[in-house]
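A single chain comes next, written as structure tokens; it is the form predicted alone.
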Amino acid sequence: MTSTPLLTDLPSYPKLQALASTLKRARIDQFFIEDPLRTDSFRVQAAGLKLDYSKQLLTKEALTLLLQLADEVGLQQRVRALVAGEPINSTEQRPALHSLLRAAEGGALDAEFRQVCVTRERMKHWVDRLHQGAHSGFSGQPISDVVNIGIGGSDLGPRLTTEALKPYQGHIACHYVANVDPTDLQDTLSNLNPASTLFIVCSKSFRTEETLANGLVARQWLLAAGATAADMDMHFLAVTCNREAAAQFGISANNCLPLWDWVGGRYSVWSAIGLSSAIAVGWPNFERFLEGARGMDEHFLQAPGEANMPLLMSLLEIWYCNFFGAPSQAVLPYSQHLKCLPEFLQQLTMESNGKRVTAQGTALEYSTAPLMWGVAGTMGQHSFHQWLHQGTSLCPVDFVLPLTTHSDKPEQLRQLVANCLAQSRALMIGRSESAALSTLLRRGFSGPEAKRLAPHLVMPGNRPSSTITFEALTPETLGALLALYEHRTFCSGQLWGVNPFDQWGVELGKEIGAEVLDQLMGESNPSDDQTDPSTSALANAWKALN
């Protein structure tokens, strides 16, 4: 691959700067008055999802220039390189073949695809075996509970999928433990039966300290309940690249499912990392999940720029981050079953694109990867929506809204939908001081008191948002939604010129963590020169109580 030009060096960049400066004085609600067909012009659909981005501070001229920006960076060529298996992860000299994990055929990547198919069959074997009650624990009881032990990409994807597809879950309960805080595992195990519990230890390297620590405690829990070392194969599976380390832990090769170095953790829910969620919902539903993602892949590869949903969402991210200085973006799923989506997207976007140098190592002088955050449904309306409406920072919002519910309470769904649509409208139109004054007078305040309070009710509006809707939250629409944000993340990384497939920034904390752990274990002195006075004092405070 040729080197990526800096975003600020692209010919369309200064034109977009000038246009953004003008649009900062424009009003989104006025755009609808000027163009009655605006909603139709700023709406696309793909793989069962519909994106309405008409409430963005965006004109057709700006969109045209943003699409030119993508052309100038050679984005189509980079997409082709991605799916062709070129080493687009340049710092580690690896391809990034996560889309192959949900593909129906391998094409030029037939060798890798055969490995994927073999692993799918092994996943299906375990899912069917557990659902049929054919796999028992050390006492002969069939497995009733599965505990996924992982962290980061080995936890967030399958946890989200299991929670999102709760209406599709069968009789085997799946639980998730990620935090090395002992209470996470302890609280999870407190209501489980060791004789009928299966653990899936997910670690690409099988050296992740938090995961191994939790795995060892789980092993001791089984041994304390009467299992023997020879029984561990009845209670442990592993998903890893490092079968030797798994064997040292006590998990046989037959109980290890593979990963490959061309799958990044945050892109791995489609692989054997998703085994726990496949167990939760059953193999046919997991296949539907893969099919939904495949549909978004096909759209991403085939749709022209002006109708390409992942590309358009990426261009909006660039637009607000680099031309309006927005430091963050909120994703607000109006679905309790999607409550884990914001946390999943935090890792996907911020670990991928939270970089300060280009893929070639050149320091960047512009922002990348705005903070991603959010919570589900109406809860945020009673906490941070105050900041969204009246705060001093610009924060674009993605509303995510299923239009039907799996529950038997359609009247509550009606309330939920009304709240979602109202919030997107309120962000756009705001409330003027004269409208605030009229509102206070209607509430019975006197003229002077209404005038005094009116500024506090003013909301400037003009806060941009998009709304992603789909008929129902199904395995297919969930797969399409996650693939949508994966491709959006890739496009943004290419426009910023960073490598979205490495994560060197997580290493230093781990290295220092090992040093501090030695100090806490008494194997080195916390006052040694390699640490600082603050860290030494904090380590000594812990040692004084433990």
Ligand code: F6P
The other form holds:
Amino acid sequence: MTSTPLLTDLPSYPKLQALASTLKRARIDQFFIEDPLRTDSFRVQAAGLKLDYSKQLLTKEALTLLLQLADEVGLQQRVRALVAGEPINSTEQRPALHSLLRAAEGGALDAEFRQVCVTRERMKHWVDRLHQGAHSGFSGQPISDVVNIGIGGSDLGPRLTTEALKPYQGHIACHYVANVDPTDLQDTLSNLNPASTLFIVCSKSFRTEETLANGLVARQWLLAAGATAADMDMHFLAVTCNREAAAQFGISANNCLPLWDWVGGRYSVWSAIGLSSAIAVGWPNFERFLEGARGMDEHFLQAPGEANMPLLMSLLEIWYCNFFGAPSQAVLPYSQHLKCLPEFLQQLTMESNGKRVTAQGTALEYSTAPLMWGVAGTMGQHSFHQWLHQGTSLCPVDFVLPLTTHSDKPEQLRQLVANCLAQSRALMIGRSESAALSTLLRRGFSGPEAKRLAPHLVMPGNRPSSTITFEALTPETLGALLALYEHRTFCSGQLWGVNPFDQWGVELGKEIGAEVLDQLMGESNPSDDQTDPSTSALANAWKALN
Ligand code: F6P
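Switching from the form predicted alone: structure of the form predicted in complex with the ligand?
Entire complex below, previous chain first.
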């Protein structure tokens, strides 16, 4: 694997720095006055999605230089290496073949693709069996509820997919339990009937503490309700790379669906990790979800840079993070069914690119992976939009907007759409001091009072956003949307020179967690070299009450 150059060493980097310092004084709304056709130039479409990025603090010159940056880093070769199955995850010496999970053919990766196809067949078998009522629990009742037990990538993708595709929901209800906080599982189980509940323990490693703890409690819940150890096969499926551990847990080989080390957890919704969502919406809809993602894959591989949606979104991420110092970015889906999208993207982008060294281990002196956050609109308008409009940090926004609704209240959708469009416009145009003054005078404030209040109404504007629209939130558009952000994350990782497919940073917390657990269970206090006074005092406070 060739070593990745540092972003700051690329020839276009200083040119972009110079341009950014000029553009810091430019106005987005002015760009539209200078070029009334700007929207046409800064708009692309792919796989049923449209990206309008005309409300960005971006000129054609800046875009050309950003595209050069991608060329200089050798992005096209990196993309080819990704899809060819080269060990692009260099620290773990593994490929990252999530695109193969939704492919229609394997090409040179035929051996892996055959495993994917066999697993798809097994998933379909389980989905159909459950839908036909052909799989029963220990008392002979058909399964009515499925509980996915998993965390991180073994939870967020299927949770989002099930929620997003609610209008496609069949008669089996799917629930998601991730947290080791016992109330998560307890609250979920309190409404369920053990005799008709199936658990899917999703864990790539089958070593994740939270998932195993919840799995054991689920097992006890079934036993307490009258199931025997021999009945467990009726109530547990596993999805994992670690068949031995699943077998030790008591899940038989027939009930264990495979995952492979070439699928990263946060890229795994397309694999059997997505089984619960396939059960929720039925197999044909899950296939449509894969097809949507495949459409985005094809676009990503074929479209030239200036029309390539994932690449353009990645370049915008780099632009604001590295040339404008934006510490965060928001994603605001104006769709209640997409309320889980920000959390999913948080893991995707921050676990992938939240790295401080290059793939070769060189310490970075520039920022990577801005904080990704957001909630479904319009909720944020009544909490943090104040900060977006008048706060002191730059935070580019991605608005995500389905243009039709599955609900029978289209007039309410009109309100939602109006809010979304108004927010992106307000972020861009802002409000000047003189406009603030006139507003206050119109509202009946006296001259001096209006003058006193006007600075508080001033909004600088010039806050960039993109809007991603699609006709409707369907399995296809959802698949395309998630694949879009996956590829965007990959491109940004390459530009920053980091490995987006490992996550070594989560390990120390797990190790210390095990030590602290010992301390909490132990009679004696740990010595000073085993812990620190603050952690000791906090542990003792817990011990005093438990
Ligand atoms: O601890 C982080 C992590 O490894 C994520 O990368 C992963 O998605 C999650 O934990 C769950 O891991 P597993 O699927 O192995 O239980």
